[in-house]
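Encoded as structure tokens, the following chain is the form predicted alone, with no partner shown.
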Amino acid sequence: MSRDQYTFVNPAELYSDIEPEKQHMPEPGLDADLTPTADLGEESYRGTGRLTGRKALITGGDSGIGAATAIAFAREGADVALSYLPEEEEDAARIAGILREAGATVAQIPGDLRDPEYCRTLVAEAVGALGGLDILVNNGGKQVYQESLTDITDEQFDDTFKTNVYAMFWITKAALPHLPAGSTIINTTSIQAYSPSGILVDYASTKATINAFTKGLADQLAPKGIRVNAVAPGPIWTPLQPSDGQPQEKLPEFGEDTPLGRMGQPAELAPAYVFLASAESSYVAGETLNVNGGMPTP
């Protein structure tokens, strides 16, 4: 039977054949060498206009949440930029694709989110080729599990905070001369934020900044008609598990631990960030979403 995300299921049962298995791959990692392979909506999402005319740009739009998101605006009727690294063309050419197919216009704007200047430019270039802009997404991540504090290099807590705080940061401040009221900022945190993993030290603290930074900024711009908001996933099935994200050993347990006793995909974080980009969140503001398979949050 064909499902979308709108079908009557038992969440708790959705997903019971996909396992994750024990893999390793170099960071960044691929939706492309994924095993099991994710679900981004591609045979599920059923769009009904909800971002006619709408011009998004997604960082980490390439593979996993970013790339759910990025299908579900635009059979929404979204035009879409993808930000994402160079290294990962293979699975942003997919994406973009998919999209194409959907009939967005589509900008592909590889470069490393850890640079300023690529964040302003990518503002800039994705402006030009949607002829505006009016939802931001960011969404980019890095994560690399550390047993211990002193394993944590400087290096790796600095590009770790590049690229999940000071990024949101750089792109913001280029984007805000850019969005008009009603336009819309969702930033990815996590269940991180709230219950940090021993673990992930550097990757918890940047989510919990994620967290601050959007109440504040939500603050801020919400007298200029200007919503920001975040979405705050559990444990996810995306490439940035396997590539360090989690050790080893934990990946085959991977999720068991929730409420609902599984991993989740992908494709059941997007209508999450279409419901916070659409018109019908008009009275949501500061507010971060929880889609973590009922994980307690403050």
Ligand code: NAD
Contents of the next structure:
Amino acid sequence: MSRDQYTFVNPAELYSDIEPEKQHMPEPGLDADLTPTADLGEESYRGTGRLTGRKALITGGDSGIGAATAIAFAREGADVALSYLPEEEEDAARIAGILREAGATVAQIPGDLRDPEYCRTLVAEAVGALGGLDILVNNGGKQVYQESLTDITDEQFDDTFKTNVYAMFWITKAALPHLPAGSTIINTTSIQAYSPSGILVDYASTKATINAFTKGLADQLAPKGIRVNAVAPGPIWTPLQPSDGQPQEKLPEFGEDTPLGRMGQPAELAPAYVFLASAESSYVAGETLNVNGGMPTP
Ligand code: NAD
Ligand code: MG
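Coords for the form predicted together with the ligand, given the form predicted alone:
Starting with the chain above, the whole complex follows.
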């Protein structure tokens, strides 16, 4: 391994060469088709036993931020259940292979997060396959831009809220009876929760909801010894973006207006999830950890 996540580097130059060409893929998009390839930490993430013996369920664990988190969790010693859409099997199979190489027990549980029955089955199957559950990462998400509010169909509005908000509610509710004291829940919100783009009104609204859900639930569960936190990514190179997450013509300059001057890679998100999942963050609850290239947040 030439570089790992602890190597001393200039963060502004870490991925300075990446300029994605205009490209488009149908939703949900595949990491396998992403050009250039995203860095999920396959070559660089080095575990040091921070999640030894832990049991994690990660939605959207096939690609992007969820996949980078899954790789990090497995290398830190956790067993991992992955949720994803059936059409993402190619990405999920590759990630599952990397997790098994790290020694993890892996459960692949495909299905649609918009379906409450799937969300409940997902939790039951994850608990069965891993022999319990003590980390839940609600990360699956839908982002489709529309220039005008009048272009957002009722169906899109509903799908975005079902995927980003309802699934988090259904899964967390089903998981709670299984989570022992010490467990951690991490939700994926976004810079969009505080700085909503005009073309992402529905999506940004779900992310603000996720922040409030996280803080309220954190208050409720802290006395029970369960910590709830969120990670708020900035512009990250994942299949979400070229599958109608952004207009194609904006992809080449994606992330250039951040103080670090570039987009982020999924591998740079994983340590935030590891920190919030592990017992080292024992006094951190109801927090939103921003990983966004330096953009100011409230
Ligand atoms: P991604 O496309 O790799 O991951 C999103 C995942 O959501 C998909 O892999 C898919 O498995 C899952 N998903 C979507 N609809 C689903 C459905 N109906 N049923 C089941 N699974 C479904 O992209 P990502 O950027 O890694 O996204 C992960 C999270 O990060 C999302 O919540 C996203 O909103 C958030 N986020 C991303 C960025 C960014 O710039 N990429 C910025 C802020 C927040
Ligand atoms: Mg995917």
